[in-house]
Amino acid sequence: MKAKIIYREDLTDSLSIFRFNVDVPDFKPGQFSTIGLPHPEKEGKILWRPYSISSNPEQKDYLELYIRWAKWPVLGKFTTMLWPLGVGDEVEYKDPKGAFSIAHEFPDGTPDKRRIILIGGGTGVAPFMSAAASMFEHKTDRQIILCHGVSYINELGYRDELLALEKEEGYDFKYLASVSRPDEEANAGWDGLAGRVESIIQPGEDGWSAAERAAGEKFTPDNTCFYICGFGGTVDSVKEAVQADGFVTKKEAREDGSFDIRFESYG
């Protein structure tokens, strides 16, 4: 399938809002999408990259996905090819998949009611942004914060949609930003939280981490859950630091089936 380029937003010359032009199947917040350009080196081949959807599957109009140009540790083949692209320019498409999304229920079917932090790094924030916008059309009363983390205050991509969506009435949703390097010059005047995003579970020198005291209680895995998206030692930073507080992951669930904390990485 085709699917045609109809917006894009550079927040950095390196990081990029695509929308593509397509019909939006039914799909869960977290899942990704595939788009694939002709292959440089082998004629007649696609090459395919996944991207997880930022855009939520209430919303017909468009698919959205958030994009780095790889730079480092070496150049993207694939985000080199996309980059000259732009509004009108069409790229192959398959439709999303992927086991990674947000669960409102226990293993026995029982409704969990648990509090959900959704912890991103860099572009990880992507299936977070889906998932928050698409948690305020369907009402959840459960309590969400969402955890971004990025190097620079222009790379906070969603930003603005994120405060809006505090801002909501009915809606208990919190957004916690942080800037792992406050001191450089590009992010002069930032006086929000310092450190890489798993800072924000870490707990302080009061014992208390940034998302506890935002919501008001210690955690547990009683009151509380994790999903985490980004680089791989992102996702084990943040999963080291809350099974140090009794939270499991799938492959440690418990008896009953149950575990805290899903985690999508890539890199």
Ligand SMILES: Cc1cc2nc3c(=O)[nH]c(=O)nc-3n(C[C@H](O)[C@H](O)[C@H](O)COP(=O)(O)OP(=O)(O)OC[C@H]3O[C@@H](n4cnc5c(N)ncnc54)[C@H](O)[C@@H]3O)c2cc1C
Second form
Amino acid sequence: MKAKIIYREDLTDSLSIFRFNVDVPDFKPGQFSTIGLPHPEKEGKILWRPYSISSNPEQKDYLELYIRWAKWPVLGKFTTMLWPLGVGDEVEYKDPKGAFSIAHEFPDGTPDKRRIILIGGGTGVAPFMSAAASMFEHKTDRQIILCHGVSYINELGYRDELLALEKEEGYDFKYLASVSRPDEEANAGWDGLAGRVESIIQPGEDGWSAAERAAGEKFTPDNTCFYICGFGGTVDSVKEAVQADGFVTKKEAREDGSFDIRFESYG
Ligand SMILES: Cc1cc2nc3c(=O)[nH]c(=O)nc-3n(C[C@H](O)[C@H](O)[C@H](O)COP(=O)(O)OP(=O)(O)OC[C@H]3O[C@@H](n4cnc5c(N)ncnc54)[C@H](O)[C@@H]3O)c2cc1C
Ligand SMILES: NC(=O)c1ccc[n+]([C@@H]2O[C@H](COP(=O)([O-])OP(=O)(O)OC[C@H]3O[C@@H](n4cnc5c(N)ncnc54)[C@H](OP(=O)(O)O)[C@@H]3O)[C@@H](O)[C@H]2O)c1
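Same protein, the form predicted in complex with the named molecule this time rather than the form predicted on its own?
And the full complex, kicking off with our chain again.
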């Protein structure tokens, strides 16, 4: 299948939002689409890459992806071919797939009403933008806290949309952003949270994390669950911090099958 780019927004020279005109199928926030371009080395072949979908499934006009041009330590094969493309250009496209999505029931079928903490590093915010918009559409009564961590303030993608969701009546949604290189010139004027995204859920000197302060209570496996998307290091740091408080991953699920930490890592 082909998909045409119908919108492109460049946040920086290597971070962009792309919208594609596809027949948006039903998908779950957290799933990814796969897009392709002619393989640079293998004649007649397509080079495919998966990207988390940042638009929500209720929005049927386009499918949106949030993509970093991978430049380091060497130029990424796919993103270097994608970067010069703009409105009107086409890519190959495969429908959404993937098992990373928000669960609203425990494995035994009882409703899961716990607070949801979404933790995204860099472009790892994409699945959570989709989830936050979708849960608003479905009028969830669960509390959602979305934590986003970036190196530089101009990489805080979806900030306006997330701040707007915070103001929505009847939606218990909080957005916490952190900048991991606060002392660099490019971050001058930032007076928000500092540190990699995991620092938002790590306890401070008083034993409370910034996320717990925002929620107004300590997190326990009875009242909270975690979703993480980002570098392996981000996933490991969050897991380590919350496992100490009794939160478990699917691998360590309890006898009734319940668990509290879901994640997707970058590689
Ligand atoms: C489920 C899933 C969801 C994803 N969602 C997103 C998303 O929402 N947004 C997003 O931007 N990305 C996402 N990705 C990553 C994306 O699929 C690609 O991996 C990414 O865009 C890089 O592709 P590339 O072909 O440009 O780089 P590649 O050519 O595949 O290179 C990948 C990285 O390895 C490095 N590298 C390559 N060759 C070498 C070498 N010889 N020595 C050392 N380093 C090397 C490159 O510098 C680059 O950083 C997702 C991946 C998965 C699995
Ligand atoms: N699901 C996926 O597989 C998926 C999704 C999105 C992106 N990706 C790929 O991941 C790569 C980089 O992503 P990005 O642009 O989103 O990230 P980024 O903007 O480079 O970094 C985001 C944040 O992660 C921190 N970070 C960097 N390296 C880390 C590490 N090893 N462990 C923990 N935290 C780390 C950064 O902190 P510092 O400022 O201290 O560096 C920054 O705060 C891209 O090539 C992208 O294609 C994969």
